[in-house]
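In structure tokens, one chain follows: the form predicted alone.
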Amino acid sequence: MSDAILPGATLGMLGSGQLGRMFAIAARRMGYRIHVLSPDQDSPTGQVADREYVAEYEDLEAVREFAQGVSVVSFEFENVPASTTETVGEIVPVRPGGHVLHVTQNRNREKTTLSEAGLPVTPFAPVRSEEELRVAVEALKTPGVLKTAGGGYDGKGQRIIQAASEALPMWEDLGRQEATYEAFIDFQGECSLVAARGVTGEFVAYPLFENEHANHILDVTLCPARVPQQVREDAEQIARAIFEILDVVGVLCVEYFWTQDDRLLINELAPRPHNSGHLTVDAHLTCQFEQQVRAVCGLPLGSVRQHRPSAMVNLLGDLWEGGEPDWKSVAAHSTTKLHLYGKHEARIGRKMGHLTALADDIESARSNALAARETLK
């Protein structure tokens, strides 16, 4: 505990969307202050912090002069670019690493990092040039996902390929990009596990999520996850092994296919706090935005504890095409949670804001969450 990172001091974020304000208001109601960096200005992070830097990544001397005002930095998404990251790690940590960056910015990297260590993955295959696009095709078959290897979410930069014939168009749609082309896989759910480990090792995880796309953007979470209890022990036990392959230290998601007999395939990694986890703040003991702040600090990890069974369903900008939401109608659902990221705009399929719903089960929760959902409309 000699070189924790005590409450007084100053913490550092880079990037200003949701996850780095919901951050920001536990490391507030920690004790802490924070400095936010982004391009962005009057940002749903910057809202709340104690300071607003506004410059582009890489700016390297306003980036030099946000890290010599803080303790220790993190990230809310990693497309950072690695110049970024050295410079802050030049001045103070930065948590998790850069190291960790550099294999999930990457899906061909972080793919192969894992395959290498025997964990499980969909069957992938890199693309980066047109024969490596028929070799991939042919080895893999069709139907099959290509997804560009960096810079992609919420269904971005994917193509869904049908047919052989299909692949080479696809790619060009994609602007030729160095690819990964996935099998396609007959999964029965999709989950997710958001995990943390501290500066000793210690490690903590949160019960399994149980996630519904739509459109290819998240849209209801549901935990715990209804899966087997040894699918559960297995999505800890992966999580487990790539926190200590990847050397974290912060928090770190795992999205998983849960296949047809009962396997789990990792998706990708997401090195920071995940969507799917945004239901811990009102159905855990301590967020996953608090544990970030803990594990970043070099402070034990918080109780993952659940209180009761619990739903989040996405707010998108799409509700606002009628006009301003029925605020007052949502919050008379005496036991849904709302929150608002603060965006000035709303677009279609822009994350707005969330809500979570606890219940006595599973199944009441989900429905409560969608029921008040509805009445915003």
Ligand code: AMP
Second form
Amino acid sequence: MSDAILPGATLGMLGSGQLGRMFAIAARRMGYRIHVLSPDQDSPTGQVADREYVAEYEDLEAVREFAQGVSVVSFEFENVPASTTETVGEIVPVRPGGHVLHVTQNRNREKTTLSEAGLPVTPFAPVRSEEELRVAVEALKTPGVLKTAGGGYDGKGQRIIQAASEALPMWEDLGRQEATYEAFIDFQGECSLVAARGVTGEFVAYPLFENEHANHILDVTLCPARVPQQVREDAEQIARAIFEILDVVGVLCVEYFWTQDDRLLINELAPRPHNSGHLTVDAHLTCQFEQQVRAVCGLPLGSVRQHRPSAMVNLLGDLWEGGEPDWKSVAAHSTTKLHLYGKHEARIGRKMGHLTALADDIESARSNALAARETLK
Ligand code: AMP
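Same protein, different state: after the form predicted alone, show the form predicted together with the named molecule.
Everything in the complex follows now, all chains and molecules, and the chain you saw is the first one.
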């Protein structure tokens, strides 16, 4: 533990959205200082940081100056260019390391790495040419999902292919960029597992989360997930293997499809805290952001014991369509916690905040969270 980065030190964050904000809040509570770098001014993270560097990730001079002022750097935006993390890495550690980003920034690379390690991924084929597209659709059949290999999130850069004849026009619609074709999975449900691994290899996993999506965007998360015990154990075992294979130091989320025959297929990885883990802030002894602080600073990891069954619902920009939501009435829900990210502009589909409800059972937590959100409209 001799090289641990202790409270009082300054931590660096690449990316300045809500994930960086909640990391900064957790870090500050523990007595750390926070510097953030991103192209945005007065950002969700910048508002709670000690210093906000406003620069493009490609501005390596600014990146160097940023890195010189901190003891370690983590990120909340996984599409940071490799040159940025390499530049930081010459000055202070980047955790998780650039090799993790390299794998997770490209769906084909990610799925190939995982399947070559014998881990269960959604059946897929890479698409870099018309010929590969034809072969992929022939092998995996329709329906399927065509996804851009890089840069996509919240269902952006995805097209559902119902018939083989749609494949080429859909790929053209995605700009003929490198893509992944996946079999469409008729799943029972979607789950995610957030875990952390420290510099010594210590591994701690949160209980499995159960996720409901709307328009490809996470809508509701429940913890604990209502799945068979074996599925929970499999989820943790697969995640542990991923952390070892990628040598992750930090927090990573594995998103799964839970199939009709109780298997898990890896959908994708996020090498950082995840939206589905937001309920840990209110419902668990150590939240995913504190765990990220502990892991990247080389501290022992914290207990993930859950206080009570809990449900999280996202607050998207859509809620602002009729004007400012009714914050006073949501405050009347005394077992529901409001989180807002300080974003200046509400847009359709943009994550503006979330609510977490705690209750005696998972069904009550879910209905309380949804009822609280209704009062905002
Ligand atoms: P992603 O951005 O890959 O996480 O996809 C967003 C959401 O789209 C997922 O959480 C699923 O609800 C849905 N989806 C993505 N890929 C598939 C698939 N191969 N089969 C069925 N649904 C999918």
